[in-house]
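Have a look below at one chain only, the form predicted on its own, in structure tokens format.
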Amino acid sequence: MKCVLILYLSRDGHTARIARALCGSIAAAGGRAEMMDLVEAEREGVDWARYDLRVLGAPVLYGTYDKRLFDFVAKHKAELDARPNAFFNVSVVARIPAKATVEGNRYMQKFLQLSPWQPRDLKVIAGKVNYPVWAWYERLMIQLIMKYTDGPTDPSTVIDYTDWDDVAAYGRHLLTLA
């Protein structure tokens, strides 16, 4: 049975939730799956020879990733490149179809410019607005980017983009790479 390490950042939860369906999304195609905070995995390491693939997902925040990716990454781009491996993002501008793919997703590009490591698949997800757990200064910076952008500034706005069955479907692909 081939086994998948996801790791990954998550500000809110909701790319712990993209990571938690993509390991059931394996599991039931008959893969093994694990996911582990990054946060986690270096303060505690990874046995990264149990698994055959080794996935790493993140959200993109004001238009950047968090720098402790960037940090992970080039400590552990070995043990990254050692085996298959992926990365996916997660965005509220994938919202819109030609900012969800990974040639049209800007966030990606820049990941791919910024990284040491180079994944072997990438993906691009929706994410979700969710204006009433930020702090108003996250609220503000937000409606201004989706002001730009055509997208909801009512600060009592929840709305989850994440097309769960892709999600679901990138799952089952991510076990076909291992």
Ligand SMILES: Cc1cc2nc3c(=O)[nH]c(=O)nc-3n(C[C@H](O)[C@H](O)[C@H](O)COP(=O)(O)O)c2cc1C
Given for the second form:
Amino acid sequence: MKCVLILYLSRDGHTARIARALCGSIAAAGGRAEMMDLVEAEREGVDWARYDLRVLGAPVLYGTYDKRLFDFVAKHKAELDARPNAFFNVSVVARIPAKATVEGNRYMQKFLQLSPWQPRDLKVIAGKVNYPVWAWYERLMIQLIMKYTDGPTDPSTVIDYTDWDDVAAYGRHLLTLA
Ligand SMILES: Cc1cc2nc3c(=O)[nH]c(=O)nc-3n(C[C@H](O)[C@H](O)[C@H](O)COP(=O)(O)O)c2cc1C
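Taking the form predicted on its own as the starting point, write out the structure of the form predicted in complex with the ligand.
In what comes next, the whole complex appears, and the chain from above leads the way.
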């Protein structure tokens, strides 16, 4: 049975939720999947040989990614590249169809420019707007992004933009890469 490793970063839990859904979808399609927080993976170490496919997922924060993502891919490029591998990002601008493609999502393009690891498979996923849990200055920044992209600016807004059927389909796709 093919085994997939999903390493993720998640500030507010949404990317972790996506990783969990991917694991469920992979298991339902007859594979095995394990998820691990990337920070924990770095601390505890990863038994890379157990995994037929290595997947990384991270949210976009302030137009970029947590530095620990770049540190991790720089350090583990060889292990990631040794077998099939994939990367997905999560952002609120990806709720707009034109920005939900690899070519149209500038955060994905930014990742490809900055990362020494060039994943073999890429996926853009829309995330969650959750103004009430964000600090005022974070809320302000996202409200600004939303203003320019015709999204919600009401500070009480909580909207999950993730297409969960598409996430399930992505899980099945990942299994075919393993
Ligand atoms: C501090 C902060 C900065 C963010 N910056 C961006 C951004 O620049 N562009 C964007 O599309 N989404 C941005 N987002 C939205 C997140 O990518 C989205 O909420 C995602 O679902 C968060 O995933 P997580 O819960 O796994 O951390 C930001 C969110 C926060 C909290």
